[in-house]
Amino acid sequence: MRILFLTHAFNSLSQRLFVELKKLGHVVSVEFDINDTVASQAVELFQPELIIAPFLKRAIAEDIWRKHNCLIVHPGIRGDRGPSALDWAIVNNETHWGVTILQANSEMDAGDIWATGEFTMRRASKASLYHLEVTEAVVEAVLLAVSRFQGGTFTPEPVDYANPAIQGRLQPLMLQPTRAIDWQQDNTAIILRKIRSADGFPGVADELYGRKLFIYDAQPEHSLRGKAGEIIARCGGSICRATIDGAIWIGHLRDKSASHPFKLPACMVLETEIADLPEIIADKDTGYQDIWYEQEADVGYLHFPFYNGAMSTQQCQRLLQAYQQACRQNTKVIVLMGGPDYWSNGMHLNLIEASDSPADESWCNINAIDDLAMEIINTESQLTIAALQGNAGAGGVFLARAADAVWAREGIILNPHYKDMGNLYGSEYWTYLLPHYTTEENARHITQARLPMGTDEALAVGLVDAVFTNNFSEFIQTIKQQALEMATDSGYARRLQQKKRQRQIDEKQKPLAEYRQQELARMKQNFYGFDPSYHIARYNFVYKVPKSRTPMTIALHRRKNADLQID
C-alpha cells in the first residue's frame, strides 16, 4: 500500500514504523505537520491509500480525515484521551498501560479503535518508556491495524464508556501545578514520578538558589541524607537533593531565561552556586552513575547510559579511562553495553552549543571520541563486543563498529550518517572500518542515504554481526550467554591471535593515524571553514527550531521521478 505519515517530527517511533512498514513492502512517505495547507498538498501529491499519524500535536484537518482513512497513534489505553497520556500514567503510578490505534474524527483521540497494545509499566522516565515499551506496543498494534485495513473486513470498535472494559478517560493537559514538588511533604517515590513524567519534555518547574529552573534526569540516591529540599552533594555533572525520606540525583537542568536556555548538566547550570559543595565519587551504593563496570566470570561489561546518548568530551575521556581499566582486568571478552535507551549518538551538541567556542569544543569532542575508538580498535588483550540495547546514531554507530563484534537488539534503529547535521563528514575511523565489513556500494549507502536503518538492513550491509530478540531482558541474558560462550570457546586464542595479526597487516598498509588525519581534515572544514551549515544545523537542533519543510529523503511524494511502485 501507499502509506503517508503525517507527523510532528520524524522521531524514533516514527522511524521505527517507517522501517517496519517498508520491510513489509509498503511504499511509505513522510510529511511534517507544518500546517493544514502543507498536509493537504502532501495528500494530493501522494494519493495515499492509508494515512498514519505516529506523532501529532494537533488534530488532522477535517478535509483530510473525511476523505481518507487516517489512523492516529495514541500512547494510552482504550478510552484514554488527551495530550498527556503517559505523563498521567506515571504520576498516577499505573502498573499497566497501553497504546491505541484510532480512526481520526472530529474529536481528538475519540475515534473508533483499530488495534490496541498493552505493557507493564517500568519505574522509568517518560522518554525511556516511550523508547522501549511504548514503541514495541505501537509497532505491534499498527502492523495489526494495517493488516486489518488491508483485509477489508474488520470493523473498528467504537469507544463505549458504559463498557467496564474501557478503563481510560479524558485527561487534561498536565500542567506544572500537578507536577510541582513539595519538598517538605512529597516522599522520594512521588518526586521521582513527577520528574520522570516530565522527562524529555517539559521538565518540572522548581526553584533552586532563587532561580526558576526546570528539572530532568532524576535517579534515586541510596546512602546520602540531608535536610529536605537542600542540595547536599555533587557527582560529575549532577547534584544531589535531599528528600524527606532520602535523596535524589538531578542530572540536568534548564534555565529558560539564561543565555543558553536548553538542557545542560545540573552542575554547569549551577556552577557558581554549588562551588563549595562536596563532590563524591560514584559507586554502586551512592552517586550518579553514568559509567560503571561489572564482571561475570571471564567477561567484563562496561555500561555507559549517557543522557539522550550524547557523549561530551569529558564523558568520552572518562569512558576511555574506564575502558582502559576494564582491559587490565583478568577477562577474555569486554562487552560495551551503552544504555537501554541509546547506545550512543555521538557528539554532545548541547554542550558544544553552550561552549565559548563551538568550533573548538566540536574539535575537542570529536578527538575524544576518536581516542576511544582507537583504543577499542587496538585492543589486543581481549575480544570486544558492542551490545546495542538501544538506538545509535551518527558517530555512535561507527564507535560500535570499532568493536570486534556488534550485536543488536531486534527493533533498534540506527542512523549511520552525519549529513543531516550540516553535511558533517564524520570520523571515528569509519573510512577504515567500513571497508572491513561491507562493500563500497553499501558504504556509500550507509553514509549518504540519510535514512533510518533497521536491524535487518544493518545486518545485511555489515553494520552489525548478529541480531537477537527484541525483548529487553531476554536480550541481556542472550548477550551474557553468547559472550561467555565466546570467552570459553576452544578457538578463542586463535581468534585473538588472528585479530592481532590482521591489525598489524592493516597498520603496515595504512596507519590508523593516517585515516584519522584525513577524516579530521574534512571535519576541520566543517568546524572552521567558510560553510556554516554545521553550526546552523546544530543551533536549530539544540534550540528545537521547527522544520520549515520535510526533508526530501523521506518526503518521497515531493521528489521528481520518485519510485512510487509497490514492491
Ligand code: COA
Second form
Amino acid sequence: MRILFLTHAFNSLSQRLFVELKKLGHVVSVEFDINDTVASQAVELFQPELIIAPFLKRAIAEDIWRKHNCLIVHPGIRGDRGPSALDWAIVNNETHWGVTILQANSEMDAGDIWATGEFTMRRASKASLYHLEVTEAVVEAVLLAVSRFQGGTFTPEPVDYANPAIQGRLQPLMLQPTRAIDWQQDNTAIILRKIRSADGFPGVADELYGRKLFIYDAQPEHSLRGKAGEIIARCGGSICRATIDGAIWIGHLRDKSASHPFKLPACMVLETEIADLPEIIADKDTGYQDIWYEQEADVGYLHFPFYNGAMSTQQCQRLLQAYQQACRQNTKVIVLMGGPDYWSNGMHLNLIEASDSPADESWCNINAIDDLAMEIINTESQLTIAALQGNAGAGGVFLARAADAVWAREGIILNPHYKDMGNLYGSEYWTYLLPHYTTEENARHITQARLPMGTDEALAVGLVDAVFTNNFSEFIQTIKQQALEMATDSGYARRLQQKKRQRQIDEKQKPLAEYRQQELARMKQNFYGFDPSYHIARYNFVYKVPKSRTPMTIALHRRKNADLQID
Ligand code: COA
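Coords for the form predicted together with coenzyme A (COA), given the form predicted alone:
Let us now look at the entire complex, which starts with that chain.
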C-alpha cells in the first residue's frame, strides 16, 4: 500500500513504524505537519491509500480526513483523549496503560478504534516509556490496524463511554500547577513521578536559589539526607535535593530566561550558586549514576545511560577511564551496555552550543569520543561487545562498531549517518571500521542515505552482528548468556589471538592514527571552515527550530516519479 505519514516530526516512533511498514512491502512517504495547505499538497502528490499520523500535535484538516482513511496514534488507553495522556498516566500512578489507533474525525482523539495495545507501566520518565513500551505497543497495534484496513471487512469500534470496558476519559492538557512540587509535603515517590511525567518535555517548573528553572532527569538518592527542599550535594553535573523522606538527584535543568535557554547539566546552570556544595563520588549506594561497572563470572558490563544518549567531552573521558579500569579486571569479555533508551547519540550538542567556542568544544568532544573508540579497537586483553538495548545515532553507531561484536535488541533503530547535522563528515574511525564489516556499496548507502535503519537491515549491511529478542528484560538475559558463552567458548583464546593479529596487520597497512587524522581534517573543516552548515544545523537542533519542509530523503512524493517507483 501507499502509506503517507503526517507527523509533527520524524521522531523515534515514526522512524520505527517507517521501518516496520517498509519491511512489509508498503511504500511509505512522510510529510511534516507544517500547515494544512502543505499537508493537502502532500496528499494530492502521493495519492495515499492510507494516512497514518504517528505523532501529531493538532487535528488533521477536514478535507483530508473526509476523503482519506486516516489513522491516529494516541498514547493512551481505549477512550482516553487529550494531549497529556502519558503525563497523567505517570502522575496518577497507573499500573497499566495502553495505546489506541483511532480513525481521524471532527473531534481530536474521539474517532472509532482500529486497534489497541497494552503495557505494564515502569518507573521511568515519559520519554523512556515512549521509547520502549509505547513504541512496541504502537508498532503491534498499527500493524494490526493496517492489516485490518487491507482486509476490507473490519469495522472500527465507536467509543461508547457507557461501555464499562472503556476506562479512559478526556483529560486536559497537564499544566504546571498539577506538576508543581511541594517540597514540604510531597514525598520522594510523588516528586519523582511529577518530574518523570514532564521529562523530556516540558520539565517541572520550580524555584532554586530564587531562580525559575525547569527540572529534568531525576534519580532517587539512597543514602544522603537533609532538610526538605535544600540542595545538599553535587555529583558530576547533577545536584542532590533533600525531600521529606529522602533525597533525589536532578541531572538537568533549563533556564528559559538564560542566554542558553535549553537543557544543560544542573551544575552548569547553577554554577555560581553551588560553588560550596560538597562533591560526592558516585558508587552503588550514593550519587548520580551515569556510569557503572558490574562483573558476573568472566564478563564485565559497563553501563552508561547518559541522558538522551549525548556524550560530552567529560563524559567520554570518564567513560574511557571506566573502560580502561574494566580492561584491567580479570575478565574475558567486556560488554558495553549503553543505556536502556539510547546506546549513544554521539557528541553532546547542547553542551557544544552552550560553550564559549562551539568549534573548540566540538573539536574536544570528537577527540574524546575518538580516544574512547581507539581504546576499544585496540583492546587486546578481552573480547568486546556493544549491546544495543536502545537506539543509536550518528557517532554513537560507529562507536558501537568499534567493539568486536555488535548485538542489538530487535526493535531498536539506528541512524548511522552524520550528514543530517549540517553535512558533518564524522569520525570515530568509521573510515577504518566500515570497510572491515561491509562492502563499499553498503558503506556508501549507510553514510549517504540519511535514513533510519531497523535491525534487519543493519544485520544485512554488517552494522550489527546479531539481533536478539525485542523483549527488554529477555534481551539483557540473552546478552548475559551469550557473553558468558563467548567467554567460555573453547575457541576464545584463538579468537582473541586472531583479533590481535588482524589489528597488527591492519596497523601495518595503515595506522589508526592516519584514519583519525584524515577524518579529523574533514571535521576541522566542518567546525572551523568557511561553510557554517554544521553550526546552523546544531543551533536548529538544540533550539528545536521547527522544520519548514520535509527532507527529500523521506518525502518520496516530493521527488521525481521515477524515484517513487524505485522505493
Ligand atoms: N546531543 C544533545 N542532545 C541530543 C543528542 C545529542 N547528540 N541527540 C539527541 N539529543 C536530545 C534531543 O535534543 C532531544 O532532547 P529533548 O529531551 O529536549 O527533547 C532528545 O535527545 C531526544 O531526541 P530526539 O531527536 O527527539 O530523539 P529521536 O530518538 O527521535 O531521534 C536522533 C534520535 C539520533 C535521530 C536525533 O536525536 C539526532 O539526530 N541526534 C543528533 C545526533 C548527532 O548529530 N550527533 C552529533 C554527531 S556525532
